[in-house]
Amino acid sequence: MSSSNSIHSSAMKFAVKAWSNGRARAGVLHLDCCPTPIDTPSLLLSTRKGLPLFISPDLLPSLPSPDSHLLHVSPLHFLEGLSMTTISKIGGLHQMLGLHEYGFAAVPRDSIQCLPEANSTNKVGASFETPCGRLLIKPAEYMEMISSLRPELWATLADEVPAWVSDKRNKTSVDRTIKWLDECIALSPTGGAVFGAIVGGSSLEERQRCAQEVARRNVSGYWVGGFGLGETMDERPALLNAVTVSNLTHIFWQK
């Protein structure tokens, strides 16, 4: 990925509006489904099966617009209920939920119910603790979910590990994440902007290595993962700096 100040994909356009004296930037995100551009940095509203947790759908338009038009969704929430085939036939998230003017950003994990389980993850796929029990998600299965849900933005599958794992396990997580990145890109559907997952635990070197590898792929942006898994607040700035110094253009991260 080059360090250009604009990104174009079939689902989104992003351009930088202003720079700070450091590495922070203000930008604007255009999504085909949203009537007005979204200024960044922007907050992703948490959802359960695509619907915000704290407000009913009929009151969602009362929130500030367009700041509330970008929703985070975990594809794992849909492992119970309607099948992916049925959701695909309906037309994806927008048709199923009736939220036609909202953008969806899909990331496998959330911060409450679907959490990565590093001890059960293996070379085949990533393991998660979910309301359906502990599940192993393979790249092909994950891409079937993405194809059915049709989000505007989606992050590739990652092997996220807690801060206290060994150096060997941490390195393995980066290797697996890069391998799954290539598999997800190969299986990616037409439409939707691909965000490459960046991991590396509490290791500055592994995060830099992962960021550099992801930047070599054909992605529209970057998802910085592996936070909220045991690192301290004091460690986070250095870990984020280790990634952004690699000239990544468009980033979102989750803690």
Given for the second form:
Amino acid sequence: MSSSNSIHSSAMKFAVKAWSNGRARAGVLHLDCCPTPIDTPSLLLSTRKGLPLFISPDLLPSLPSPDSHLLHVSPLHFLEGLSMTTISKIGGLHQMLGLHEYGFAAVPRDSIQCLPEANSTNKVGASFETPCGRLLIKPAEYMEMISSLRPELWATLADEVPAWVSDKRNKTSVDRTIKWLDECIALSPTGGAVFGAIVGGSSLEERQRCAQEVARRNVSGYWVGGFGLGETMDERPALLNAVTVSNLTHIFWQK
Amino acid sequence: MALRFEVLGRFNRARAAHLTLPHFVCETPLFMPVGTQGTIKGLTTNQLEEIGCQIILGNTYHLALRPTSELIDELGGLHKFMNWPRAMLTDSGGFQMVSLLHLADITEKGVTFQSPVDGKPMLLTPEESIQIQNRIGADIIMALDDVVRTIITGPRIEEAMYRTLRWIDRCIAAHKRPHEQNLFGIVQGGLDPVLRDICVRGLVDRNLPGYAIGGLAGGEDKDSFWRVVAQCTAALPEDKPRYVMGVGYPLDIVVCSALGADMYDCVYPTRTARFGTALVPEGLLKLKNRAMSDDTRPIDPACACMVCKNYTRAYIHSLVTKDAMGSQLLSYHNLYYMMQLSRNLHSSIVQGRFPEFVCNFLQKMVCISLSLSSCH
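I would like to compare: after the form predicted on its own, may I see the structure of the form predicted in complex with its partner chain?
Next comes the full complex, and the chain you just saw is listed first.
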């Protein structure tokens, strides 16, 4: 059965082309900067300071197109050696990296070197272990980075906790994530597509609660976080199900 | 002989030529990047072609250890192994042996050393060096010479020079592929003009396809360095290529070209890139410097390479010494710079504007220190 769910923002258009008998769907993502549309499901390329790790930018076109046109960027990478003022002066990610036909998706966590540090996260901001030490990122600071970098899409700041925290801590993480979601939306620059962060650890109820709250906000997509932090592979499908049950039309999640 | 050397233009002693090798027709003067272990660190062979690289160097010593010359031969030679379609040169292995291995001992037989793999005693003879190079399959191969640093004085220099002449005959005898690979002799003799002269004559008598000037680029003062190059280029045959080994700095290449040399190699451009230093017309740009952190200009506004067309100094500054991409981008720029320098040398000589080019080049380099010691 096909459905014509679609969403528009100034930088991004997404439409579902086909559904499976279950929940899987094939879609297409149009980004203004990319000459060809991107088929979904799609894998993002990891980057370090915006450039793919071991392939230089002039060799990027040798990768299969268009699936290799979506790059994941961690704003935290730029805290080492490059000020936001300078990045703004240069003109943002596209100008700085010389990659004009590629789309950037900004998420603080890169799952390699910039990892959420739940014990140090507090009501003021999210803590991350990074190569430049432990950093506490407040929503306002995060939004400054997003405004300088100008990615096509970006996830709001989340409190990601490992699977073994107490129920109380897990619930707090959802409350904080929703609060920060509103703060980020309030400060969002024009031109980028906001992906609301959904957390909730290993609790089906919390996952569902978070998803419902985020779905009430005016966002262009959903970033499902908090995976790869101690839950088992078996738990994951149920947790994802709890999130997608609200019939959210477009999601991107990260392990 | 498997090469042709055709001079297209001259200015005084400088000459621009076509050097036709089995795998590629090269334009000289030219710089050869060093691809120690069958790769130029930080660049693919596609990128090397794109920036105009004509010949690259492979190190016999490193390749013989890993993955061994027999394997390379089995897989069709180094060109196929590393997917490089243009020209290649291998050195004899002698230099690394002496510079990398503290316990190397040079005798008439060859160079004895301790294998870095298992500590067993090993011997590299002229015959063995040529056999390894025959298996690797480069367009130009180098004779095993007895290399002595120019900072050493005394009878050792004379001994090394005469031994080099005795060894060249053994190299020639051992060379099984003279119609596909060109064996170059290497002029030794330290800083002594008499010894250098004897060596040049001895090598020229053997009528080799080309000649290298060795034993320099190791710490001698600049005046001595240029004097030796000048003497050798004056005495070597006009109609054969001259290769100054281990050079190097852009200034040295310009001066040696003015003195009549044609080919150069050095790890300097890529090695200095890995330390965060870019080669620019004014000399060196240290990207690690804090002043670079908010400099939104390209490394060199006049450079047409991919790095200068796309990246600011500020961005490269954030990468250097911390992220591999920093080394890759700087290596790319530095090699592009050296290829452009080679092209400029060739074309300015051919077009009759070599002196203007040299003056312009020197004028831009206002702050360089002439006492820089060359790399090895």
